[in-house]
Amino acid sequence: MPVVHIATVVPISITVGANRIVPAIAIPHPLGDPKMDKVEEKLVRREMVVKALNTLTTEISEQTVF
């Protein structure tokens, strides 16, 4: 089953063997930034989730950071 790891600390994801890695924004707010206005933050969140979903259909043969 393909899985995507949205990670704030990519080297840890690599160490634990995650195959599909999407870098997140920051440790306390991996999918957003409370300093942004709500509309902008929603767009950023949507982009991250869409990117993660797209990686599920990407053929890979080794660990990949998208």
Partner chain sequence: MRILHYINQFFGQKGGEEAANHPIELVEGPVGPGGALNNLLGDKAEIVNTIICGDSYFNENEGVAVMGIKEIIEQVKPDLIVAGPAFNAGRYGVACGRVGKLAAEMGITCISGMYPENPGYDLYKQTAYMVETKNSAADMRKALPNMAALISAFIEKEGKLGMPAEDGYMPRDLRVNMFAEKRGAARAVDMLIAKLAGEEFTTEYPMPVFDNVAPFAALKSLKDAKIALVTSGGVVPKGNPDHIESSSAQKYGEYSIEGIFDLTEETHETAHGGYDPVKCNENSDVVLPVDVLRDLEKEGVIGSLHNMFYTTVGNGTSVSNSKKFGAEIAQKLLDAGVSAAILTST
The other form holds:
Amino acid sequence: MPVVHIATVVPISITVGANRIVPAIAIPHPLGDPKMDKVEEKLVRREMVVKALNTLTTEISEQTVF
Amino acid sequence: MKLEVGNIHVKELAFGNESALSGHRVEIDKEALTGFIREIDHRITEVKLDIALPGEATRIMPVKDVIEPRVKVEGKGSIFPGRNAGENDIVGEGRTHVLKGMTVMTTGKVVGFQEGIIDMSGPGAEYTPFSSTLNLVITCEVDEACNQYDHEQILRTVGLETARKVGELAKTATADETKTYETLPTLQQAAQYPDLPKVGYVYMLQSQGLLHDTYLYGVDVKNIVPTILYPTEVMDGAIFSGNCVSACDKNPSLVHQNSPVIHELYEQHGKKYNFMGVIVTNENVTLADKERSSNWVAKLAVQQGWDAAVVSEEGFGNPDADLVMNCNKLEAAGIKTVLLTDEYAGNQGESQSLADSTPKGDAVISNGNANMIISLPAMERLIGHDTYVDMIAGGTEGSLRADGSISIEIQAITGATNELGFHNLTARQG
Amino acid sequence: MRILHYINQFFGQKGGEEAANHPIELVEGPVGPGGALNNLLGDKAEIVNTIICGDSYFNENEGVAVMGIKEIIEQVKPDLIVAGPAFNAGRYGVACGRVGKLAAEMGITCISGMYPENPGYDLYKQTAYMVETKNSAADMRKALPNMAALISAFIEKEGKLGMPAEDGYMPRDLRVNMFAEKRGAARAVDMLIAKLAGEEFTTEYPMPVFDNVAPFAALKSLKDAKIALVTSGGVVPKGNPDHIESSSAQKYGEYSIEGIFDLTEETHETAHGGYDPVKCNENSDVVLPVDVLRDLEKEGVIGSLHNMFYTTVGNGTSVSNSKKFGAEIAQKLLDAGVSAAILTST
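Swap state to the form predicted in complex with its partner chain from the form predicted alone:
Whole complex next, starting from this chain.
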């Protein structure tokens, strides 16, 4: 089963061996930003999730940060 | 910058009719000090003062901060500078008096996942450096209308202000011992010992939000870029704590005031190496901040001409990535590193201990495995609240038993695996 | 001190390979090497019972054997379990190691002895104290006094054995807490001086190496894929019903999001103690993006969102616990026919 890791601290994700990696916004709110208004924040979250989903249909041969 | 630190050894702490220092005895006027604390913030609803002494069957929890009473005797500024208007002088020069051997501790209802257990006797006492000090404990509660940030800030201010107030008792006292620490401006310091290798200290500070914050001259360090300090500034309280979650490896203010690596580096200064100074940096929650701060650390260390550095972490998990970045970037710049950390190796010590890793980290000091489970017997007296045991970091469902005893990871004990190397616990391959 | 001794059919004098299917037998007092060990221990300890079990029997019926031995331990209530020595006998070493693991789970210490290359050592070194022996029973004359010395140390130190070299057992690959003579900061400066001078020094913690796995083949399409959400950010239904720990998690949670289109302050929060929880407590979608995945499900971008999500707290949680949770969660997702997973971390 392919897995995508959405993580803020990408170097840790690489060290621990995740293969598909999508960088996140910040540790306490990887898929959001308290400074944004709610509508905008949800749009950003959607973009990140779509990006993450697209990694799942992308063949890779080694650890890849998208 | 030159600072004389005069220690007055406190051997007795008691409540009395008047707050006073006489010889080695500190007396506290309970009523007057309670009134002083209540005046600090109108949202304070309850203040209780207790004294906890070594050897007593006393448990204090959840402990928020531990602070050492100090006072400026000569030189500019005040202890814990930068918080109030008119208190923005640079500290670290002149003379400071310390009530050595006593502390001011803060406790109260839980602010978040707040913890910090201090047992004054029994098996837990061995794991905290504060079971051997005379502790003036403030239990402070606030108005329920306060949000978590306000609550934390009020308790933080209460601790710092009370320690300062108590510290004033030492202003005119005669010190039992005086130690002098001096670091010259960079060019002069480099010239003082031209043949010795230049070393410095990279002081990583927790800066991840509520109950994970640290302050530098009153500035929340998540908002700084790394900067340079004279080591003596720290002794006057330039760095103070707003954090306590996973109490084993968060630095109470007292540990900053007595910053162990700074004091140990002064020991061989001018003999084995030339101790140039301190770079303070943060451990922020975004990758961009982590990259920027570690780049600045390496840049400043090169700019200062360092040959080697001691790097200490605060906390664990994602800050392991900051530690690794600092190590890699310093080593890449030709600066040798020694790292201080602690471990999360599992209850039995069965797994690897860090979240990030680097082959460059070949010189590591371990301050112990925080996941080790300890059994703490019930105590006769409880200061604070023990109802949170199951939910604090290191606790689990059923940690607090019906008889008042506790089974918990040493993670919950204040200072158990302090990563500034304040204590003696370590872990080895066995 | 009362000792229960585990030995195989050969040392139990039941026969060689032809008796390897000998089932579990409990006898009183010491048998075979147990006699000599008992003599070496003198008044300090006594082997009260011996378990004799065939090597093939144990390894081919491990579950049954472990259950039987567990019952015996409960009945005998020994203070200490001794297993072997097994030298380089592979099945015997594995059995001794497994008995050690069982003992550890029951809160009883096990002391064994074997050759370092015996697979029983590598498999079970973390749950027993094992004395190093040579690779054949010819070493019995040395192995037994070494085991007796370790048992004596165990008794004298009231169960708190020192480091491997000090008390004579093989490294257990465990991180063991101890109090050093000098504090950490002083040791750091000593190490710095040594490193600067190019002198030898020993790191107190060799940096870890993590496992890697090959990337899994990509999905052909998202339109018919069932996507699951997994997080180490501690998102739980409000009130944290399973009491997942705020740090050093001992468990993970499995929660339904059937009929849930948005995580709100009223429904979800975080149990994680390692980051500022305020934002996640207001809107847990910022850690576990249920809201947008429900939208994408409705729009047909993905086939479906799996109706269960899996969650734990990454804060201070050991790699060993994480591995265990990961394996169980992965199996559950496979069993549920999930096509791919999104893992979010804080």
